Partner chain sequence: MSVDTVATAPPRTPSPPRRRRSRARSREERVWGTLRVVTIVVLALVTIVPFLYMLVLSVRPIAEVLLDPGRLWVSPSEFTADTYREVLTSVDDGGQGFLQYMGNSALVATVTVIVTLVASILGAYAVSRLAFRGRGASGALFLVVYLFPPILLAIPLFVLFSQLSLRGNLLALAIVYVAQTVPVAIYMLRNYFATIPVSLEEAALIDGCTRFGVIRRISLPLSMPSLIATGLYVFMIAWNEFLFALLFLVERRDNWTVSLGLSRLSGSIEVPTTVLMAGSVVLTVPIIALFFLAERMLVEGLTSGAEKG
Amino acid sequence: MPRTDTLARQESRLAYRLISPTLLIVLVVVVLPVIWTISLAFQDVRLINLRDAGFFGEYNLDNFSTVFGSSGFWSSLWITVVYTVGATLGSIAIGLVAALALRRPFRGRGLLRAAMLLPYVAPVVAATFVWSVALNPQFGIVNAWGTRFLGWDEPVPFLSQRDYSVGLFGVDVTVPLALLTVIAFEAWRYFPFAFLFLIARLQALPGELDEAAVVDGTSIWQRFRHITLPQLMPVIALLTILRFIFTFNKFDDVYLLTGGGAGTEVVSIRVYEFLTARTDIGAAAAQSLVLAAVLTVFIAVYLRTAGARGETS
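Is it possible to get the structure of the chain by itself, in the form predicted in complex with its partner chain?
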């Protein structure tokens, strides 16, 4: 059928024309830079000899051996993983609790629902600034209240102390204070995102199952555990992977809160330091590549285990 053939060809030509602006921008601003980064990672490039650095230079593995050989990189990678897992789980857990609490209507729910999105919508610079002022040991409200009402002996330097020992049931436990604070911030800022997805799904769930279970005399916890939660699992899986990707690559939140100090130097911040302070572009590129590679491996493993679990059940 030659006629339909030309029509189809016309259609696909039009489609390419329509999508070309998008492709062009993504090509220039994303794909080419990624390829260029790969090339830079294998060359000795500093800010000084940047102008001579072309696409074809002297390729070697020096940057990678520097990166893998430094202990700073490994601890930074570990911090990134802890930070990402903590923030992802934290934001989804709070989001789930919030979605369950706001599931049934009550007076003022609409307003509260909107207010709950504030941390997510507000600019990150403003949010981090409020947090760092509130947590400030000299004039922050948290420490002012903590020492006045909660009987803290002295102000707690939430964002500037790496290790903090707390007495827990008579035992002194050392906790990575600044890292925990940063994770708490991230969970606070992104729980609205999980909340939105979860409450949308919750309200679309059919009510019959729940009603049948009520007739059967099940407890509220049983109904949540065996009826509601399994139906939410697909959304939770989606949220986990989205939040994991975005948090793993995160730069601004930690940078603005601690500047990467006090044991919170995630890889993104390390790359930034190499790029600006040390002007070692090659090593910066190599580290950012390793970051992307590690993320890819995590996602592949996650998808495989999640996929395998989906097949068996």
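One more: the block was the form predicted in complex with its partner chain; return the form predicted on its own.
The following holds one chain only.
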């Protein structure tokens, strides 16, 4: 018995030694920066006195008062939520359609699957440049085709106009044009991410279920709704969480397309403005903590709701 205890202790010590480099890297790369950000959020730190800042300074809530009291904070938070929800749902929906379309084997399917990844693997600078040129109201191909073939009266400034009036069934409806354009770009750019997850799950589904459903005379929609979709829901739930987190923190896509103008100022862009334009590092850190707190609340609500649905089903 003592020999067994000694062997167990030796294995435990070896395990700690093996994981210690990883723990050290996580501590340096993740934990310390988070603690440093929290510390800066409660101090009056600007770029000019950053070298004097430390973990033990004069803590106060002035930065949070500045963040919550600044003009445009609540509107930017609402824009961030709308942008995140729209881009997340759009990317998953397009990825699902693409996965279903390329599920069955046919000539050239491998080439099409590879082409589906192009928006995701292309550099973000190149992708935003292509969209900016294509949507340009002066020489963009979208406006050229719209005015020539679709009957547009004048070019549409997709990336520079906040609101745009659209006639639907004789009623003029005002839509947030630039925000919808940025959401469309985000859905287009990241639908391959959802496509990869969904196509992998679809390939693992047993074909006997579909064959039995066909024999029973069910329609395509019935097979999708009652057979395919329930088996894809765990993957869709995971994609929803991942895409929501990634999109909620997005900065580069929106900034490169609109610079945060025309009603597309998400919270991450406000953090950048606090940091660069105002050189207020403390307020920028406080804004980032607010962003993380809001994201945590949304994820917790979603996980709780998804867990409750799983228990009831």
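The term rigid core refers to the most C-alpha atoms you can superpose between the two forms while keeping them within 1.5 Å. Nothing here was measured: the structure is a model prediction, and the numbers come from that model. Residue numbers count along the first chain shown, from 1.
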For a quick test of reading the superposition: does Ile38 move by 2 Å or more at the CA between these two forms, rigid core aligned?
no
Superposing on the rigid core, is the CA of Ala293 displaced by 2 Å or more between these two forms?
no
